[in-house]
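The form predicted on its own is given below as one chain in structure tokens.
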Amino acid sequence: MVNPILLIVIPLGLAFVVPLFRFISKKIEKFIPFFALLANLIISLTLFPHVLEKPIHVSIGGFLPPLGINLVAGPLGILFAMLIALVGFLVSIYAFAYIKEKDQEKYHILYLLLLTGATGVVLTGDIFNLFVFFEILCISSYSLVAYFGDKPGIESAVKYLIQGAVGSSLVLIGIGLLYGQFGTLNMADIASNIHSVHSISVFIPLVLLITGFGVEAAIFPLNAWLPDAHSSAPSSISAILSGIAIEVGLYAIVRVVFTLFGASSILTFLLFLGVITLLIGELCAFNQENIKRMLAYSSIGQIGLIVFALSIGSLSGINGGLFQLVSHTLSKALLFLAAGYMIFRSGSMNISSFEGMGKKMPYTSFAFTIGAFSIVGLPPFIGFPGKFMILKAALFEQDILFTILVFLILLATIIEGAYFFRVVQTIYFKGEKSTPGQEREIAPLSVLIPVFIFVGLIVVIGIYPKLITEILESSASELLNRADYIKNILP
């Protein structure tokens, strides 16, 4: 059986050898992320059937838990690792033609480090190493937001850096408080002893960790960095930030709340916070004229919906939340990649500049439309089963509170549909008729291939949701059955 540690070693090792390939040929370096993430995708798919039977535990250096560093490849971790590898792989193909600026070497190094950090976060069983991998993810993200070197990019990266640094500091303080009380950094060991101390002693680190990770997860009111970062970064990085980075931040919160603390008492607070994040994200997106800022605020709204679903705390609620997370990852990555070349053709990020784009770039426009319909939740796309599962789980609680919250979610969905349909209308039904020669699709094959793979996944999983429900159900069970998580790791 393949060792899960390769999911971290391969991209991390290749990130450091990128400069060496320049001595052979400068054209080779852009293919290194492609092969690294292809390898990760194959490895994660190979591990998939094994983790459904039993989580894979790896002790680094031969030290058994709670000593030393350990990796835990369970259904939830492998689910995220597959998403990271899949999206990272497809975006690396997109970057073949899209990334043409100077310092391409630095782009590819930082790109690999970002995805290494994201993979490490979802596989580690040690809370301090979770922080270390989280920092690798964040620092790489700050640098990539400023990749173009223009004033808006640098300003956005600095804002992101300041807010991220505050969040990371809170996480580190929270970890320090836990270590001071339990004398261990192993998450399973902490989880097994969490109820042995006074509740106020663990409440403070819980709040610090949720707040710190909440910055990267873009939960209200910690999401001020996101719109600027998305609008200034290369579209390939916007796809990663929205499709991977904020989901990894959300993973850290979920792992802390469900596995580390078993804090069911805080779920009601997160329930309301999720709905507030959803409404604010959708209302802000509705008022945007900049396409990338609109998509960024839409991501905030989607994260709010996922937080709401996970906070229901039931198997069906968590299952629906994870399905929606997969849906958002695929759909939003598609939207940013498609929008990237539409922006390139129009020369502007304003939605009004997309008039007539349906005729000028028919393939890219079609892909963007599929992504928009999926995010809104129209059948037969992947967004529909996710939203349906969430609403069904909420109504199953048979509580007036959940009925009210479901009404607010439906209201947010109407707002979401309004601004996405406005963009689709602009693309297809506005603007003058194109002149001969303007109908040529300028997006190269390296752009269209990943875009239409995303389209295919969105349609196929939307029609056959059972393709991923098995691993989603196992992941939901892993979160709810923390006793089994502890038992599988501690000797």
Partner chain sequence: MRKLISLILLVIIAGGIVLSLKEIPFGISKIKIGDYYIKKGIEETGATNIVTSVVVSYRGFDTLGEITILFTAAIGLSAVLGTYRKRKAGEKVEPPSFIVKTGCRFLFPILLLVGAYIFIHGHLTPGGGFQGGAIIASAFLLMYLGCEGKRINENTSIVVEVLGALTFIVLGIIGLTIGKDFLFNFLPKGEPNTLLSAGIIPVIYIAIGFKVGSELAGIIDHLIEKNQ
Contents of the next structure:
Amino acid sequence: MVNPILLIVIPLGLAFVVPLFRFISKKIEKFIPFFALLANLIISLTLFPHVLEKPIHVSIGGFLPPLGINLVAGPLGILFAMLIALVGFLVSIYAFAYIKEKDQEKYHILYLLLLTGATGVVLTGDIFNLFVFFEILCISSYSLVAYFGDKPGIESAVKYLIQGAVGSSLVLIGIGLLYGQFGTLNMADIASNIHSVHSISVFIPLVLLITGFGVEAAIFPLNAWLPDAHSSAPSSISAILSGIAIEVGLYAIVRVVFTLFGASSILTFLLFLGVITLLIGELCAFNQENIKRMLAYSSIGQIGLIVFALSIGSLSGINGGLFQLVSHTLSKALLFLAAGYMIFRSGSMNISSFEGMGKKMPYTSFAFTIGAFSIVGLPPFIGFPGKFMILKAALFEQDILFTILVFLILLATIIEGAYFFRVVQTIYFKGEKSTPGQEREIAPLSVLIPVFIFVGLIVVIGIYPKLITEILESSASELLNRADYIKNILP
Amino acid sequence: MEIVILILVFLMIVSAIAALIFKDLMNAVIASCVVSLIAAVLFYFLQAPDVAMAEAAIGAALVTGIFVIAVKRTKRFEE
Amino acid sequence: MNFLSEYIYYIGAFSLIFIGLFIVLAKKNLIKVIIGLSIVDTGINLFLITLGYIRGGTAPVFSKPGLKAENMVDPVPQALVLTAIVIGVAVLALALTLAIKLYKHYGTLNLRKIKEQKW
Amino acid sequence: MRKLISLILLVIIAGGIVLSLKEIPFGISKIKIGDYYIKKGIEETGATNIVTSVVVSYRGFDTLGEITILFTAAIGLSAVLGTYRKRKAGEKVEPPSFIVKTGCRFLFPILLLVGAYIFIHGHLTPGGGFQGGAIIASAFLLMYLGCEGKRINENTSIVVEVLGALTFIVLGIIGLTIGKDFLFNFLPKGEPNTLLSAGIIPVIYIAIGFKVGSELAGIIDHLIEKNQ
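For comparison with the form predicted on its own, kindly provide the form predicted in complex with the partner chain.
Every component of the complex follows; first up is the chain already shown.
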């Protein structure tokens, strides 16, 4: 069996090696992320069957938990590691043609470090170690947002950095308060003692941790940075930020709420916050003329939906939330990649400049349409089973409150459908007049291959949702059975 | 002994407030440097010599240096 | 007086954290905001070290014989703070770089005046 | 208005934290894993400075993450600032005064020596890779102030950085391949309180010292560069 630590060490080691390639050949460096993430994908796929039987936990430095730092490769962690490796791998192919700057090596190093940080967050079993990896993720995404060095990029990176830094400070205070009360940093160890102290002194660290991680996860009052950052980053990075970074922030919140605190009282609050986030995201997206800002606001809406589903707190609710998370990662990454290339060709982010794209770039437009349909939740695609499971789980609670919230979610879906169909309509049915010099331009292979792998995954999982339900169900039960998690690590 | 610590903490808070008030950014940077230095002394009193060393070398010296460079390359006065 | 000497470190640490957060929230100048972030960092570090202190304790270094293990202060917060200081430096350096670049683009550091993008 | 809202927000947070602090009284022994580290630290790692044994051995993975963060910031900073360009020959530089010049030339080697001493003795006395590296970096800061036109060679600093990080990772992987865990301390522990003790701890701390020193010096170098 492979050691899960390789999932972190391989990309990290390769990221450190990249600067040396300037002495050999500048052409190799862009393939490094490709190979590192391919290795990660293979490792996580081989770990996958083992993890379903029994979570693997590895201690580092030869010290057993709670003394040393440990990695926990449970179903949830491996699910996320797999998603990160898959999306990162495909986007690294996209970057071959998309990133043309002179100083590419820095892009590739930061890209690898971002994904390493994300993998570390989902695998670690130690709360301070989680914070450290979270900072790697945050700092590399601040610099990648500013990578082009243009006006909007720098401005949004500044906003992102200030809000992110305040969030990290709150997390650190929360960790300090937890350490002061329990004298340990291992998550299982804290979780096993959490009910032994007065509830208010546990509640404050919980709120601090949720607020701090919530900045990265873009939950409602903390999401002011997201539309700017996601729209002014390079498109390949927007795909990663929307597809991976906010999901990892959400993972941290879920891990803290369910495993560390086992809190049920805060879930009702998160339920409302989720629906508010959803409505605000979709309403703002409806008003956008800029395609990338529209997609970014749509991400906020989707995150709201996922938060809602996860905070139902039942097995089927968490199941649906995780399914929606997978579907959002795949669809939104596809949308950003396709939109990124269309922007590259038309030279403008305005939706109206996409007129006639359906004829000019048939393949990319087709992929964009699939992604849009999937996000809205139309049947043969991956978005449909996710939304359906969430609504079923919410209605199963048989509470008048949930009925109202479900009504609001359906309303938000209608808004979502309206603006996505507007874009699709612009692409295909507007701008009939063919101006000279606008022949069909087929995107290069390194753009089309990742985009169509995404399309394939979206269609295949949409038709056979059973492909991933097994790992989703065991992840959901890992979250709900704290006792098993604790017992596995602290025998 | 205790009175020394009281005075140090008081001075530290005063310099933090000074960093808040000063309009001249260079002065604000120096004030935050003083905060770091006093914090380093307090770390020493709290029996953390490793951290005191790190705070003095990184927090007080290097960070102040970086701040001064940044202020020199931008504008000195707050508007 | 007794109360003061008991909680003076906590008071100092949290005053720093709140003054820093106030600078971040209320000030318009970007460099000022970054100074606020660095003060917050210092406050958090002081708070973490205070957590591990034991009255009358010694530093956790067995540098000379005769030091008793029972009397030593907790080494873990000190290790955490070493990490936190370095993280703080990294964030500050990046933030100041962005500030320099922002000044180059806009000619100002006033965050209220920089409104290229709507919120 | 904005100030008022921020004040109210801060008062709410402060109230919450004070409530939560009641459970954590000041200065009373309440350590759990810390206690174990103090009692068993020398025996298990061989380092007399328990903080070092926690930083490099028990929580060594955090330290790996930490140097990664510094690396990330250095790379991100140079990516944001744009490509590195050497100062042109004919450019006017304000010469430093005689006292600054002499002082810097005098202090520079001493600071380098002190930094190296601190990270070599990291496992015995207070201090270690980060502190020593920071002192070395401040020596370079002095050099930039005092000796006009002197720059570190960018390629050298990159090679030092990369080798420092790779030493850490390779030591970790050696621990993994000889059948134990990642970052396992596989070298003999030796006699406590001597320079050659504590297995891989001094090796890692020296690597960190070089890496942190060259990285921080590189950060300052990038920021101080006037022309882009």
